[in-house]
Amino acid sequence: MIRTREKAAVVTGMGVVTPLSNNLERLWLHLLAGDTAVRHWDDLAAEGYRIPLAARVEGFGGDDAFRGSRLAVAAARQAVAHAGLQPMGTLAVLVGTTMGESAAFEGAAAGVTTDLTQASAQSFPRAIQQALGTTGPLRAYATACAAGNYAIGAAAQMVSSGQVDYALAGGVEPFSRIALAGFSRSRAMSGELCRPFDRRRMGMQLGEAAGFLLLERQQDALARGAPILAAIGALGLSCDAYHPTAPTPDGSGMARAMELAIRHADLSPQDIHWICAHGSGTRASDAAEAQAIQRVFGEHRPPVSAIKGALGHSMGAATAVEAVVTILALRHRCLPPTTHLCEPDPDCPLDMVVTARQPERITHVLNCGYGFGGLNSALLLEAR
């Protein structure tokens, strides 16, 4: 990424649609309070799902073939409005997702006539572009649970290098019964609470969400008097190539992504003041992530939070929503708690944030997301 301050890609707007709230400040207050959106769903129980628990967004209609596009457009509009921008002309739209419009594929499997060419990951940036009436590059990233970070990092590069003036970047994931069945059958889901890094953790729970950032060059934001919320420092990526679903047990691939982000930003591990962890609540993933953090930071021990106990795991949207939360933490100078963490696992000896905490300093933070196939991402964000 371009490191000169004037050309740095900065965030001037954010938008979210989550099961806890579709409002940035209300979402933040829910997270500080330790609230959760995960609950029992009668329709999922009636359909025979072994674990009918999930975090779903209410108020966006049924599970039709274009639910994901509605979620994405709502969050994108919010980000543009938050930035005070009327995007006339070139606006890049970069979207991460895992399943695309999964309800369309579920319908096709049930015999419903559906044009599946309109249900791929590329349908999301197209829908946003059409809704906003803009032109510009469209990109979709199907890089599992790291997809939001991929989209934001690529957008920052496009903006800072001058390819585009503005970019909307983030992720969206509508609720997916395909994913619910798959995670349940793999025994990765908890039938109780999702407790990241807790000694009693039993697994994840599925969520859905959309989250987007509006990016532009710092010099342009200052020229139009836009509020600068944060800067994109660097993106570190790696791939384990170890197993289709399991991380490398020693966390070395995850550590590599964090090390690259820190190095690309010309920082040292001691400069990192907080980590928004992947924290899926599964035994293997949390253990590997804890080892990765220890490997990178040693005795430095930056505080760590994980919010999937509050919002569920929204797969391709997870790191995008968590990037929004990370920027809220920078703005409020406060670290959100790890929802449902009651007994920190002694085998994960991290400085876990159990209750909301106000650190002495918070200027550089990491937003981490790791996906199936060994796709590892660490996005470094800087206070402005």
Second form
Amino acid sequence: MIRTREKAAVVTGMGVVTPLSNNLERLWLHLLAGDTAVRHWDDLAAEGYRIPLAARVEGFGGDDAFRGSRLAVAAARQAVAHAGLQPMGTLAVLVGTTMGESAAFEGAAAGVTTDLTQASAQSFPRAIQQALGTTGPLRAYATACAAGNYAIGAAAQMVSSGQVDYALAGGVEPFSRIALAGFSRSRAMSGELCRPFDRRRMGMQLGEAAGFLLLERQQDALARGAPILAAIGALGLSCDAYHPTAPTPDGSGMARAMELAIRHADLSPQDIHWICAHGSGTRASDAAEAQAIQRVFGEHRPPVSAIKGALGHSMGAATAVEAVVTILALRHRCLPPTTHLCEPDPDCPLDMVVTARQPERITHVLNCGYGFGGLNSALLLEAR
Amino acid sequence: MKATWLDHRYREDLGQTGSKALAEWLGEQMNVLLPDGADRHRVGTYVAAVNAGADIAVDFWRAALAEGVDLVNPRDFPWTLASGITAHAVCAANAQGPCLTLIGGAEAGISALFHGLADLESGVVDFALVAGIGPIHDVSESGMCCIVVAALTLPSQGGKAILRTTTLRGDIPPGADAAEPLIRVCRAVDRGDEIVVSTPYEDAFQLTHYPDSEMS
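What would the structure be for the form predicted in complex with the partner chain, rather than the form predicted on its own?
Next comes the full complex, and the chain you just saw is listed first.
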């Protein structure tokens, strides 16, 4: 758990590279419209994948060994520009991801001479630092599909404690054939639409993306007249320690992460006005997440949205992109729909957002992400 | 911030071991280091590694190319993630608090220490298991892999030494691996020395003996 409330770390810039759009407002409009970037890919079909569906970023070069770094740098540059900052001296760069440059590992396996020391997760913050010409701490959080939240929470702690004045935090995941094969063989993939929390949900589709937030202390942002987009409230973390891939079926570990985030922000569950759920669209994960939300919120469950049907599951980048979307929801005072959700599962009795909704009140929200190994994260964000 | 250094285990003779064998060792040692009766919800795990999972990612894809992408063994897939070693170890130790894996060199090792001490200080955990894993080599390469794990707890508890953040600077050289800071501290504990470990831009940590004045 990383406390962040005393000297609030605020978000003053955001950047995304996603299969739907690389522009914040266009991404938001796509999500409101229920659009999806998932489609059939001929190259994946030719390579023998049983389900050649994915959400990939198009028009962004080939699948070279450093695609992840290029995605990360593009999103990071956007966030810095959005914050209205000139290249600054000391900037912490914290990146969440799952395995690093997957294409480099794939190339090495195929016999391509590859320097794998340049392909680890650490290569992403290093590439951002080199591209921006900054100095400062670099951290790579390899915390599976919840990694973006870990990086953002840690960055907020660094900023609010005064260790650094600015931090770029988020996540990146280049398209990974290793992951596509792994999820497919694990029977987590769906050949149909990804429908989180739907009665007919069959699984997920793989995505790729990068998302970054620029964080600074609230007092500093106010002093330089920067628009404050949101504040980082608190991060709750827990671990199931239950199974390498499956969540605890009763959702108890996920619930503890949410409870910790709420408690460390000095709030109560009734103060939470919306949840941007992990919502991978797999039967087991969605069922466990629904149980977790019921455990924490009882009869007063806040509305819940899930956007992986629109963007695919971008693994280490997912919670970072979802943090960006969560902040867009706070700014627009609007809850995006759960893409492709038609028939909410009665076994997941949640207040699902099926079509875009304008809430009466939206000041505190949770961005939840869970990963292999039972890694659970809940990031609490506050409106400003 | 400060914490009590309870105990540690380290190995420096694990060459050509691979992620799975390292995970087995780590999980066993985490269990040994945790006191009986520790509330597993309040045990945090903070692992720093250079290239965890990379060996299995390459092997996994080599198998996929040889056998076909729809025939590759799905049980190996979770190990391709850089968090695979940590995930296996926390299951073995039933550690249900925060669980972090940081990838990088010595700065990742220092960051893992920082996260452990921060969670102890903020009351999120009662025990922090901090680990460092050096470079994991391909089976075709020679080389050593250092792995180390230490158990830290609240400053009010008795243990072998005190570890605290400090403004003094240490001397971890550029290019040192993720296990180096913890290995240095472990050696200092074993010898009864004092030591400061740090890297540029990251917090510095000072280990001292356990003077009576520090005991509650």
